[in-house]
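The chain below stands alone and is given in structure tokens; this is the form predicted alone.
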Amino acid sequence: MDYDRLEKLLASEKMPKYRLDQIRKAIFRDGVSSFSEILTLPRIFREELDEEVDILSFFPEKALKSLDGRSIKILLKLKDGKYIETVLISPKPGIWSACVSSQIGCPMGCQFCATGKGGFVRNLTSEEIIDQILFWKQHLKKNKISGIFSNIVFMGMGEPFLNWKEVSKSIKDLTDPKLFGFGSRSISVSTVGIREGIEKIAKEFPQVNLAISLHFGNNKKRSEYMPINKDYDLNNIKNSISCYFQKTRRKIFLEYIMLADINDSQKDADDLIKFIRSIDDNYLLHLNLIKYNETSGKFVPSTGTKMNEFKNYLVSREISVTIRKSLGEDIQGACGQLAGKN
């Protein structure tokens, strides 16, 4: 929703502060879908917010429900015609986190990935990305679906510190407590490991979790499938750690999709072990072992087994690691599927 038009509009209505408050505690806090849905607010000025505001900047136009009931991707065309995807799951029994995308396409082409497939369209603006929070809050409502709306995760379309002016505009929303109210450490933000992106998260929220794909412990191989290695390699990102470890001493989660016979041999697990230990305070790393969720293309995911091996021989190296569950494959909504196709 446009925030700063409601109140200029409020305003040139002169309309007291109190009005504000109400609307901020409706839309932001409790979901509520229109204006017409506010009866503290007088009926007249309801109508008029209805014709002169929207509180979405896009239109849902497909829902996919998994056959668990714990993932649901929305389909969202923007007003200039071009579409996103965002997916709600719910990690445990009554836990919801949101998984919101921040740019049209990627431009980062990692192979194993469907939206870099699609190519790069445009960045979002905050206010697209902070409406698909209010989205879900207002589909939760709608539906009665019960539960806390806990997290927010940067982990859907687009790389977050290529769009950093729009993102980070959206994280202040939400953590305004006038507004969402979120907690900077429910919020966590994924990036491939852009150098720049990570130094300004340490200074500007040092408090919201980071996450890093790094997905290989071998530049070649990084390389070969991760084309933006050629600019932020692995020695790039530990010095980008190691930058970040000094400003904030926040565990750092690096994320690992799991290719077979790509990425899951024991020579992979020597490099990635190689790669942890070559940074200081790696204490504060945690490796997530994610399945790889299939998109068209050459990609087979590592078999249970195999990543079962992989962890334990991680874990007898004294590194740590958890294998994360993928939720939404079902609905081509899990890690690396989202595609914004209509």
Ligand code: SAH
Contents of the next structure:
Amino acid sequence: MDYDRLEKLLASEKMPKYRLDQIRKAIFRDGVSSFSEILTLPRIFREELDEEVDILSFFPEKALKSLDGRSIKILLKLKDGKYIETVLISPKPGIWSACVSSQIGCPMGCQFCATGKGGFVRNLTSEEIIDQILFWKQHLKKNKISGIFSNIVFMGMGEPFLNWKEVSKSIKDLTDPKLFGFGSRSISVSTVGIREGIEKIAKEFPQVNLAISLHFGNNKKRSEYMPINKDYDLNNIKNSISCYFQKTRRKIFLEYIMLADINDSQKDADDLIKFIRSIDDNYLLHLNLIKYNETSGKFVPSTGTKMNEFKNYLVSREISVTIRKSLGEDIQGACGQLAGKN
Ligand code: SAH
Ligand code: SF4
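Any chance you could show the form predicted together with the ligand after that form predicted alone?
Up next: the whole complex, starting with the chain shown before.
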């Protein structure tokens, strides 16, 4: 929602400040879907606001719920007619986590990713980013779904560090105690390894969690499947990680999708171990092995047995690693499956 516009409107109406506080609480904390629900406001004013101000900057079009009920994906039509997707996931009963998009499409072209396949359309505004959270708050309230809205992950469509101006503004709003009031540590940003972005987040939001999509411990292979590796290769990522550790002393999550016969051999594990060991303070790194979610016929997910073997091998070499569960695969609502199509 265009909060600045709302503030101006209230000022022009010479509304007392407590009215703005009432509206802020109702929208950003309680998740009301319209001003008419804010009964503490005078009726005439509620009607005027409903006419003048849109709470959401898009129109929800199609919702898909996974069979296990633990993830919901929604297709959103933006005001310019373009589409994005956002997902609500329940990693544990009573806990909800939102996966938000930061761009329409993505210019990075990672071969295994559905978002990358469609190319890049445009950056989202911070309003369009935070409205995804408002949307999920409203959804939980409307459907009387109980639980805690605990986390926000920038792991939907797009590369957040290519839209830092808007993403950083959205993080400011999400953590603003006067607006959403999320703790910085409940927000995670995932990047393909853009150095400038890693430096900026370390400086501006040292408490926000950082994940780096590594996927390969070998430059030749990484370049083959992730074009960005030509500009930000493993050596560059290593330097970014060191710089991040120096500034924040906080953990980084390395993401590793497991692709059968592509990056799941013992040699691949050895390359990965070598990379991790080459980094100072690597005890601050945690590796997440991720099941590949099908996006095209080109890749096949590694089997569960293979993933376990790979993990055990890493554990035996003292690498901190877990297999991350993937939710929402049956609705194409899992990582890398968001394409924003109707
Ligand atoms: N552009 C950022 C954030 C969005 S992608 C990034 O790449 O990190 C979010 C996560 O989903 C990344 O770790 C990405 O590598 C992963 N991903 C992409 N395609 C996937 C797929 N088909 N299966 C599983 N994970 C995938
Ligand atoms: Fe873009 Fe991330 Fe998908 Fe790569 S994995 S194409 S960086 S969204």
